[in-house]
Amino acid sequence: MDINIDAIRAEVRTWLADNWDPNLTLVEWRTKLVDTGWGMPEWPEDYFGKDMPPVAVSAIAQEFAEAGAIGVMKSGPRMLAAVTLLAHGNDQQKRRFLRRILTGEDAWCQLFSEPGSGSDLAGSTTRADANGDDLANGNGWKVNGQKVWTTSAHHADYGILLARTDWDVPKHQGLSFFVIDMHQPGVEVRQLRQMNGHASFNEVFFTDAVVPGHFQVGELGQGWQTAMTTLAYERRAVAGNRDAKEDKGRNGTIYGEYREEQAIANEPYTWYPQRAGRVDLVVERARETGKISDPAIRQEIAKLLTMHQSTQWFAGRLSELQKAGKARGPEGSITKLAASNVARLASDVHTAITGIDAMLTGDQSPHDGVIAEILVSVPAVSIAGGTDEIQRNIIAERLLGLPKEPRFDTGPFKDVRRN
């Protein structure tokens, strides 16, 4: 299909000139975006999009930025839910949930990880038991169990839930995928305090929580395949909405609401730059401390910057392949593993540069505690989104074609040893 980018840009500019009004509320403006498809132009026309290719989407985003126009809500677990529902949900689910995700009216969380199964997501033991014979008429499921490391669960309206519906088949075949209402009596959310002082994550307890039959996503027992769509998107680390600070100084109802919304949405992620190692601060710190003249430290800095730039180039290459229409596959595990290696090396370099002062917090801490926060935050990058060990297995088995690890968890899941 031939795409006239100049014509698309002109159409967007005309539409924005006729419709963009910073004195609208966020929901009023985003409703216009959803109804016309300009909010998610890459999505199908039947579901709030325009079926446009990535090159056109990029041009549209540039026109929105030039006009200072706010986009639809894309940050955090909302988009994990959205892309999964778009791929696997039925027509009723897409029309019910996608609109309010994009307008920002509903907040979401991802209910996957469990305390008893660690990186073995398929070993989930949270159970969904049929609550009545006729699921189609809404009798649905009762959910019991526990999830953990759930970002934003404390202010989520809905969650995407992976739960076990069949214990008599192998573990990957007994899982199903659901949408669950987080505001019901059977759901208890408790925030977890991390060693870096933040409380981004939650543990969630289910006690006879109810899921209507029409909130089941995809086929019964196909939850693992559905969850892989969610995880593939998560590992891409796709950027969400523009940072709210870009809109500082702008006047209008919509900008005030947007800044407030982004402050809430981004709060769980304020420590993520430190989790990634803050490579951008390394040379600055070396100069501040005089360690820039130390040949051994210079060597480590050079190694870190080389590794970081190589990772950025590889990630860029994957991004270009995606723009060319190639589906994102297991290659994302390479960038995920590389990011862990970069973060750990950055933490080591920061420690070598700063010395024992790297352990200080408070007023006496270098860079107002940022260096100390790096040291205690970096371990998380090797766990979040699939551990380093999981990424190595994916790379070995799915990219290099190496033999799979011996397994001891085959057969009916009820007979598999756990914990």
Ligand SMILES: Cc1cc2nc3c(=O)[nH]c(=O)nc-3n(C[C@H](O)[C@H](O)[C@H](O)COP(=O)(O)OP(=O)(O)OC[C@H]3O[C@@H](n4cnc5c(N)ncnc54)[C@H](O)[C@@H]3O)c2cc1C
Second form
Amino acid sequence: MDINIDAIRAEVRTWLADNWDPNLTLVEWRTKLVDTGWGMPEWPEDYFGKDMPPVAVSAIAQEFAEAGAIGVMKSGPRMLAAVTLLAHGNDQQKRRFLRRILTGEDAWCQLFSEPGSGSDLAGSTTRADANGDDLANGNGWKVNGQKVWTTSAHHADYGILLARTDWDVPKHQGLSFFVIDMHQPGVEVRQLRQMNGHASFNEVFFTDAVVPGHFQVGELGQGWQTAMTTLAYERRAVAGNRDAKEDKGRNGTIYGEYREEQAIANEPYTWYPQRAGRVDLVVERARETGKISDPAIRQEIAKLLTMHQSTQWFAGRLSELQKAGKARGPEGSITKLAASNVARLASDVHTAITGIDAMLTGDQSPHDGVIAEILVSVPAVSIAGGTDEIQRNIIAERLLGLPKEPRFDTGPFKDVRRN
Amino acid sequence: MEFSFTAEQDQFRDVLGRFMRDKSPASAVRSLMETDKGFDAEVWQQLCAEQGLAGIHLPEDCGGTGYGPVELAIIMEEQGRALLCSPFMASAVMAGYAILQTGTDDQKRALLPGIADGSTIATLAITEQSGLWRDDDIQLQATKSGDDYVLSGTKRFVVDGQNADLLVVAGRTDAGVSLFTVNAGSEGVTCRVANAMDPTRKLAEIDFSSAPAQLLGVEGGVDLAAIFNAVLIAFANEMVGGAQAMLDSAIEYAKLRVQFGREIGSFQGLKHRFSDLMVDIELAKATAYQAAQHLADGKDATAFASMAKATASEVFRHAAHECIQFHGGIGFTWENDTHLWFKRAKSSEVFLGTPNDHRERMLQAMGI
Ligand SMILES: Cc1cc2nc3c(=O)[nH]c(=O)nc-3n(C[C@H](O)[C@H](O)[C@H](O)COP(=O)(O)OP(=O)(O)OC[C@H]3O[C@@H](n4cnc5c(N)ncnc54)[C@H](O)[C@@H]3O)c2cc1C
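Follow the form predicted on its own with the form predicted in complex with this ligand, if you could.
Every chain and every other molecule in the complex is listed next, the one we just looked at coming first.
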């Protein structure tokens, strides 16, 4: 397809000149973005997008940045819900949910992991039972069970939920995918404290929680396939960074509102840059401490910078391949595993650079406590979003084509051994 | 934007890959490596004259096809994968880049067409006792003699030195280091074949005793770092090809070999190592490709060339080691082909500088 980037740039620029107004409210402004498709240009025209190819999307983003214009809301787990609904939701669901995700009016969480099933996600035991016999008349579902490690559930309006609807078939076939309203008596959210002191994830308890029939996403029993879309996106997204846009010094009421919104949305994520290892700080710290002239540490720094840079290059090339439809699918696991390796090495290099001060934490730890936070946050990277071991299984079986492990869980789910 | 190959480049790789597999089965590698010359003249002719591969990175007015470092990278990767025995690295890459970077327009037009069509085999003789490209380590003396020069000294680790017709030699005058061309058949040139651990990459030690030479370009005017970078990037791409061959071979075996009633590839202890290896190889490729693109864009490639070299040589060595391990006892035999690549990997680890050397060079180029 031939696209004229300059023409697209000119079009965005004119549109922004005519429409961007820092004195609108966030929702007013984002409503315009959603209505015109300029907020998610890579999405289909039918659903708040413009069907634009990747090159155009990055050009448009640059124009937005240049104008200081705020984009649609993407923070938190909401995009996991958005891409999944875009792929598997029906027309009505897409219209109802996607718009308010992008305007920032609704926050979402991902209700997948359970105390008894994390890696083995298909072993979920949270149950959704038909609320009466007459599903067709929209009586919907009653949900009971527990989810855990649910990031941002304490901010969420809705969740994407994987629950068991059939116990008599093999585990992968008995799951269905739902949207659940988090503001109801049957849903209880309790924050969990993590080893680094933050509390960004939660336990979520369901007691006869209600899910209307039209909140079921995809076919009954197809929940696993739908969840795979979420997970594939999540693995790919790990290498991308969570970049809160710098908007200091900009005037207009919308910026104030935006800063407030982002502060709330990003509250669970303040430590996320630290868990990725803060490679950006390594050279600065080595200079500060004089370790920059230690040849052994220089080697480690060079290895780290190389691994970090090459991971980004790989992820960049992969996203080009994906956009061109030439990727096989599970390559995101390579990016995810590489990001874990980077984080672990970064933590080691920070420790070597920091030396004895790595014994300190809080404001006594160098760099306003950031160094200690790196050291106690990095272990999350190789667990969240699927562990390193699971990524290795995926690469081995799905990319390298190695034979599967023998399985003990292929019969009806009710007979399968579990926690 | 991140680098990715175009559809034409992907297609070029496919065709090339088939050619390499066809011309360089392990049986061919094995018989060629036992010969002194180490390559098949007929295949070399096809590669150069028919396919124009040796001139891929050379300008059209010098007999090349006018593509660039990215296309060269593809050729190198596929050669490394097939372990094709040829003087490509010495002649097209090392001498080709040296002449392209350093020669006058007339010299380029005189010397490069022969390299591109394969009728001339050239090589680049830089390193001496240390085996490194450090300016200080280049001691070979060049002395003016009439319009030309005479060279005296010894060069070591000259790739395909025994096969070359044309030697491009680094020598020292009062103006510093310059490059010279020497006809390999000249009086005063003595070539000794080195006992190379990797029999698919022939090495020689060459003595020059008042050997007649012509100056390439101007005295003291060589940019060794630029030549080095271009060579390193091509070399890194060759190495990632070798690493991929090792992974492919090990995977194939792991799907066939049965122990304890199941394929060994179904054991998680091996699977996870395979996956880790794939991650490392993919990252090394990303680096090698990006470095080639950087060179093609005409930017200073020092940091990325060294990054690519360090990464590729470590991953190749690791892949070769793992490949032997995954084969078990048979992997340690002469009969199994793994050792062919293993030896290439081991010698590549130190050729043109060790990974540690290159990590340090990279940091310095980044101003760290
Ligand atoms: C910071 C953070 C945020 C999170 N956010 C969310 C969220 O928002 N929503 C959500 O649903 N979940 C979330 N999670 C949960 C996360 O996805 C799970 O913790 C993870 O998938 C692992 O599951 P588990 O904790 O049950 O460990 P287990 O599955 O019990 O794993 C224990 C160990 O066994 C290994 N193991 C398990 N199976 C295999 C196998 N087949 N082969 C080899 N080794 C194996 C694992 O690799 C691990 O080392 C989050 C987790 C963290 C740490």
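Numbering follows the first chain given and starts at 1. This one's a predicted model, so the numbers in the text were calculated from it and none came from an experiment. We call the rigid core whatever largest set of C-alpha positions still superposes within 1.5 Å between the two forms.
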request  = Report the entry in P212, E188, I264, G174 that lies at the hinge, where the C-alphas stop fitting one rigid part best and start fitting the other, between these two forms.
outcome  = I264
query = Smaller rigid part's rotation against the larger between these two forms, whole degrees?
reply = 7
task = Once the rigid core is superposed, tell me how far the Cα of P366 moves between these two forms, in Å to one decimal.
result = 2.6
request  = Let me know the CA shift of R298 between these two forms in Å, rounded to one decimal, core fitted.
outcome  = 4.1
